[in-house]
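As structure tokens, one chain now follows by itself in the form predicted alone.
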Amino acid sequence: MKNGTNFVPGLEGVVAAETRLSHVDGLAGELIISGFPLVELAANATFEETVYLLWHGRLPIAAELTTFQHKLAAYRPVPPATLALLKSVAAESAPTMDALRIGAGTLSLGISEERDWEIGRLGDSGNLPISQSLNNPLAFAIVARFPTIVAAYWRFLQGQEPIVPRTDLSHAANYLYMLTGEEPSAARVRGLETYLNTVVDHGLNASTFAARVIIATNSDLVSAVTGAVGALKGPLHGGAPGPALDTVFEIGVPERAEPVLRAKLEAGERLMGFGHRIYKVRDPRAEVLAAAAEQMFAADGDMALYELAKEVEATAVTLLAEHKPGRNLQTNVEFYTALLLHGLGLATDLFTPTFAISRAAGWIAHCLEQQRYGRLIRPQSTYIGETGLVWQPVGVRG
């Protein structure tokens, strides 16, 4: 039984919100953060900047800096019953994000969501800053917990225990000591800072999208957020970097590119961190990350990797253009992002968790401004099953 309207599978070009937060031009490859072209915002700001940014509509001045790092670092420790819990997960081997939303679920342990906004206090603009709308510790202790949600559950799964959070550390370089237990180089935590930034947010995506429906309802964000993890798990979104670095690993050699690339390509197989779904050039998020990946090993790492990857990455675009005439598929964010994560040390398993510690900024930034217009997401589904039908007893159903 239809009733006349339009079904659009996916929602596919269905506008669903106004946002300050992020814009994505997939004709133009751009991609602007809170007013900030991404290669502006990503290679120069600290996580904490972005975050303030997203939280409060402006970059903060010093003595603001100061004092949200500081209010961040102090919501980094986990309570008890999370360790526990993440203790217990890792005694099934479970995957980490299936660990990062069962301990994201516990995060309001011991902590009242304070509720500041209120529905209608728009008035007639719309223009309420997040600023005036934002004094809720569940948002600190969301952004500053996943880190150590991720890094003690990635330590319980190889045996050792968990390393206390420091507070003399960025958002960064906290996160990557305690998966090892020693201090980053800078030039580490500027690679992994410049990712953080570069992934904090991206339009109406999925997750995002499940965390603006789940908070409409008037629920709170611990709930939205571990929504919105579990929409990010799914490979779809959420992405598998991972499989773009093994192709780089299995060529070895910047001779081996274009014989392995190809043969796949004949093969019928697809050439992971290419092609996108928005962007039909270049990522902006690949750019970024490309650059970031390239001072990161130039001062800390190996650069015949790097160096390694882009021979396979111009030899798979030339490869693309030629198998797949029309279809522009070009580097995508998977690609880069695997690169880096791995410079970084990061096993593949921790990749998609990495992403959460930072989207988590963006899907609050996004629960803040849902709230601020206080409307339920209730769409409509056009019927097509079966109308007319009798109800027969069990016993003489045929």
Ligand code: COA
Contents of the next structure:
Amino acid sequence: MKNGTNFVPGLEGVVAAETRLSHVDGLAGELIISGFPLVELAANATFEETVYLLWHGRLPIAAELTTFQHKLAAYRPVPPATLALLKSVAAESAPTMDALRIGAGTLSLGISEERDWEIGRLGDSGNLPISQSLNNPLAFAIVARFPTIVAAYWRFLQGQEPIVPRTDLSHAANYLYMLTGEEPSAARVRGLETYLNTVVDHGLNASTFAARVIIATNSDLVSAVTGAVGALKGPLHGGAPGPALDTVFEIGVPERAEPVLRAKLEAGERLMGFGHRIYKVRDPRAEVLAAAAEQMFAADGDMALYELAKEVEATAVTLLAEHKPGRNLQTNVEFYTALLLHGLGLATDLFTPTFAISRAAGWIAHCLEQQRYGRLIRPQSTYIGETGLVWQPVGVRG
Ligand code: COA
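With the form predicted alone already on screen, would you show the form predicted together with ligand COA?
What follows is the whole complex; the chain from before opens it.
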């Protein structure tokens, strides 16, 4: 409360939507995605199954999944104008998230939007019917083309030509293929799918809220998703996964974990990859990603790095409990995200864009939900400025 109004800085604790998409319980350390505990879904589903689940409210049967996969895969190539634009952006060496935002804005080229629901038809999110067939081509184009934009831009940055997407690979496999030109191993594909499933939706986070605000004006999906990319880019949201990995590399060997981390805490630094605004127990996403990283590193990677990260994690949690007793500072999603994505061969600059590749499906699901609800989001502000000022022509202003 401020100034006798209901103003809540940062809208903390304010409920601004009802959703069937995901539920975050920060005290119990639980994340539910469309009814499934994260741990059930993340390591079992393909990314396409998870997207279908979010968009339709249920898992597909085999024939539905095949149709859905083919439809998504067919949208993978981006318009030539998008590629030309990305090439000129690469000449300026802009960060990949900037290129994704620029490229995302072009995704309406050549596609006209078909809405799946009449806006405002229901006006009550408690009784929403679940869509049986989702037709909006922009929804498919956005999810299918985000990986193409990121991979093409990444290759332009390295002075290489983009690799044409393949339709015979899964969404995750094709992304890795377009980055490197090599067909990835099954272990790598599984590792990436588990990551994509894990971060696909997370309640009313900042970028999802931004997308819902935009679509609620009766705007279009490309506008909503482009705004959401801008929100995700910020270091307070999705823009800070690299430093956790830097700390692991700085430590180098397990014996150095305690002295290095202790010195950081004594110098007043925060340990990256630990602590969370909502989760006061271990972030359930960290749990899932740690298991995925272990599986992937064991099958196809540098197990010594995984063992080092485990040691760093255990030491950090112990030292944080000593340093900030009662705060319950636990491992968050960034710690194992960084490890897993590094293990997949992704450079640090690709971490946040890869997050966006997944979250785009969640943003769209929220947009579809918001469209069904059909109510403009328009909160109020409290005026705290002056009143009664008297106009003075420019020449006489002091
Ligand atoms: N290392 C050391 N101390 C930490 C810490 C960390 N990772 N996270 C929180 N703390 C300390 C704070 O300094 C604060 O101490 P104080 O009360 O003596 O000032 C106390 O614990 C509570 O922290 P607070 O700032 O209230 O937590 P928050 O909920 O606002 O912040 C984060 C959450 C994520 C911003 C914070 O934990 C952080 O900066 N973590 C490191 C960065 C990171 O991993 N970000 C990715 C998040 S997914």
